[in-house]
Structures are given as C-alpha cells and as structure tokens.
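Listed next as structure tokens is one chain, alone, in the form predicted on its own.
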Amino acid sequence: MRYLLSIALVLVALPVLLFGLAGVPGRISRATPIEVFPDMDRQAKLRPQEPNPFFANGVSSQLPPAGTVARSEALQTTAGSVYRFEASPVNSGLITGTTNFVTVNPLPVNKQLLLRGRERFDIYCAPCHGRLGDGNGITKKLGVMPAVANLHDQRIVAMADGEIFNTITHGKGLMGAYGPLMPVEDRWAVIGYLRALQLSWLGSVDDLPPDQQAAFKK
C-alpha cells in the first residue's frame, strides 16, 4: 500500500513540478528564465565608441577599409555617369537604369578569363551539367538530378549573357543560387567559358575568318 501511495505521490508531484518550472505560456515575468539552450540570445559585444584595445585607436568603431564602396553609395564613372554599386551591369547583369539584361559579357574575354572560367565551371557547373555542358553530369548519372538543362540547347544559346549571369547568381528551378559561392568576376568567367564551349559544340568552319577557313580546309 505504501508503495502504491509513493508512486501516486510522485505522479502527482512531477507534473506540478514541471508546471512550476515551465510556467504558464504567455505569462509576463521579470524573473530570469531558465534556459537549457540559450541559442546565442546574449553575446559578448562592444557598443559604438566603447574602448577596445584590439584596435590601434582604442575604440570599437572603425572606419571601413580604403576603397570600400557601400551598396547604396553613388559612384562616378570616368565617363561622367553616376550609378549605384548594385545597379552596375557587372554586378547585376542588367543595363543600368533598366530591367533589360546586358547582351554581352562586360568583362574582357581573354585567355586568362577563359582558363578561370573553365576551372570554376568544372567545380560548380560540371557536377550537374557535365564537363561538356550537355546535361549529363554525375548527379544525373546517380539519379539525384534526373532533369538537368543541356547548355547547348538553342534556348540557352540565345540567352543574353546577363540573363545567364542572373540565373547563376540567384538560381532557377532546382538549381540553387551560386551568387554567395562565386565572386562576380568568376560568374562572368564561367559565362565566357560557356560561350566558348557552345561555340566548340555548335560552331562550324563557316564561323571562322576566311583566311582560317582556307587553312582549316587544307
């Protein structure tokens, strides 16, 4: 009998104890709550102008490094036009002041850019699109991504470079955004290499200059 009473007492006392510890949902109290997992609600920090021996001037607030440009700051170009950082064609893929994509890669397409583009393409794009860009990457072979775009499709070949830049940056469909992973210059380098890849896939002898056509036909 005593054993049963002890069990009953525990069964009654335990919910009361838990209720007392947890409290009533929505109740306002100034008492410090019990935190099993603080979830970084409180962190060590320094407020502006507070002393901070880490920096040479001894304060926590610091000027930005030389050459830093705020996204909202207006920039003056050598041609005299004014634009904002995020609105420049290189950073947005859009013609400044419009919602139209730039047609051609704004970076100079040279050997260095293409080599960089091939390296980045093989790292970020080839797993899904394949090293040839034909959509037969390892993810498709493993069945992880059964539907992958063939980058030699006429739809993609006809896209403006700025639209491809936008897709790389923000993602599309099942494709994730690579903007956080790839610097702006690398995204344009990938586009430059993709265009070379498309030309090697879809080009013909007639696309060569006349003197090179003659040399090739020999």
The other form holds:
Amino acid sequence: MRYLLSIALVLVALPVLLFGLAGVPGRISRATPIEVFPDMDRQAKLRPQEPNPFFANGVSSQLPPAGTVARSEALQTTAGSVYRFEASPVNSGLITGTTNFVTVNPLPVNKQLLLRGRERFDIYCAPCHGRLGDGNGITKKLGVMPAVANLHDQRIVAMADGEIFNTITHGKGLMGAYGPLMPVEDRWAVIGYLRALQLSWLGSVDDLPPDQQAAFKK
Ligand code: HEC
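With the form predicted on its own in hand, show me what the form predicted in complex with ligand HEC looks like.
Below, the chain from earlier opens the complete complex, with every other chain and molecule after it.
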C-alpha cells in the first residue's frame, strides 16, 4: 500500500513539478526562463566600434580580408573584363541608368568565352532547348516540358542580348530562373554561344570566301 501511494505521489507530483518549471505553453511571464540548453543565445562578442585589445590597432572592426570586393568596386572576371559590381550592363543586362536592354554582349566574345558558353549551354539549356537550340531536348522526348522555345526563331534571333540575359536570369513562362545557378559571366558566355548557334543556321553560301563558293553553288 505504501508502495502504491508513493507511485501515485510521483505520478501526481512529477507533472505538477514539470508544469511548475516549464510553465503552461503560451503563458507570458517576466521571469527569466530556465535554460536547459542555452544554445548560442548569449556569447562573448565584439560590437563593431568597441575597443578591443586583441588586435594591434586596438579596435574590433578590422579591414576586410584581402580579395573582398565592395559593391561599388571594380572586379576582375574570369573572362578578363573589369566592371563595377552593381549598376553595370554585365550584371543587369540593361544600359546603365535606363530600363533598355543592351544590344550586344558586354563581355569580350572570344574563343575562351564561346567554349565556356558551349559547355554551360550543354549543361543548363540543352535538356530543354536541345544541343542545337531547336527546342528538341530530352524533356520533349520524355514529354515533360511542352512548347519549349526554338532558339532559332526569328523573334529570338532579333532579341537584344540583354533581353536573353534577362530571360536566363529570371526565367520566363515555364522556364525557371538560371540566375541563382549561373554566375553572370557564364550567362553571357551562354549568350555568346547561342549567337554562334543561331549564326550556324543562318549562314549562306555567300558567307564563304569567293574561291570556295563555286564548289557549293554547283
Ligand atoms: C526546364 C526547361 C528549360 C531549360 C533548362 C531552359 N529553358 Fe529556355 N525556355 C523554356 C521554355 C518552356 C520556354 C518558353 C517560355 C515561354 O515563352 O513561356 C523557354 C524560352 C526561352 C527563351 C525565349 C524567351 C522569350 O522571350 O520568348 C530563351 C531565349 C531561352 N529560353 C533561353 C534559355 C537558355 C539560354 C537556357 C540555359 C541557360 C535555357 N533557356 C534553359 C524551357 C527551358
């Protein structure tokens, strides 16, 4: 009997004790809570302007590490060009200070850029648009992505480079945004390569050197 009583006491006392410690959920209290796991709520830290004997110059805010680029600073890209981080055509696809798309790729279009563009295009764009850009990617074969744009459409050929940049960056219709996946230089590289793809469909015999034209005109 004594045994049962003590069990009953524990069964009653324990919840009462727990509720007493933890409080009823939703109840507001001014009392300092009991922290079983304080996580990282309180820890030693330095506020930016506080004096700090740890560093030689005695302040807690130190200069940014080497290689840090301020948003307003010039930056060296892998494609070799220098631009300002924000408000530049390279980042926005827009003519600075306007809402008009830049017509021409702001990066120097050279072999390096085109090779990079081909590689990125085949990774990011070909699944839907096809390696030729004609809209016959694997997603069409699988029937999971209807009506993928044919990038050789006259409308897209005539489109400003900046507008294509905008489509890659933010997506369009069923096409998702590739801005978060592709650094800006890669987006321009893809555009350079896409222009080469388009040109490959638009070439005519007249583009050949005169001495070679005859062979094809026969
Ligand atoms: C998941 C499939 C998919 C991928 C991957 C994809 N696209 Fe698209 N893209 C589409 C679809 C679908 C459309 C048609 C969108 C619409 O008009 O609704 C489209 C349209 C476009 C257009 C025409 C936009 C317009 O204004 O009509 C361009 C240019 C384009 N894509 C370029 C690219 C490039 C460059 C890549 C690679 C970085 C890419 N796409 C990757 C599905 C895709």
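Residue numbers count along the first chain shown, from 1. Everything numeric here is computed off the predicted structure, so don't read it as measured data. Between two forms, the rigid core is defined as the largest C-alpha subset superposing within 1.5 Å.
Core-superposed comparison between these two forms: the Cα of residue 33 travels 2 Å or more.
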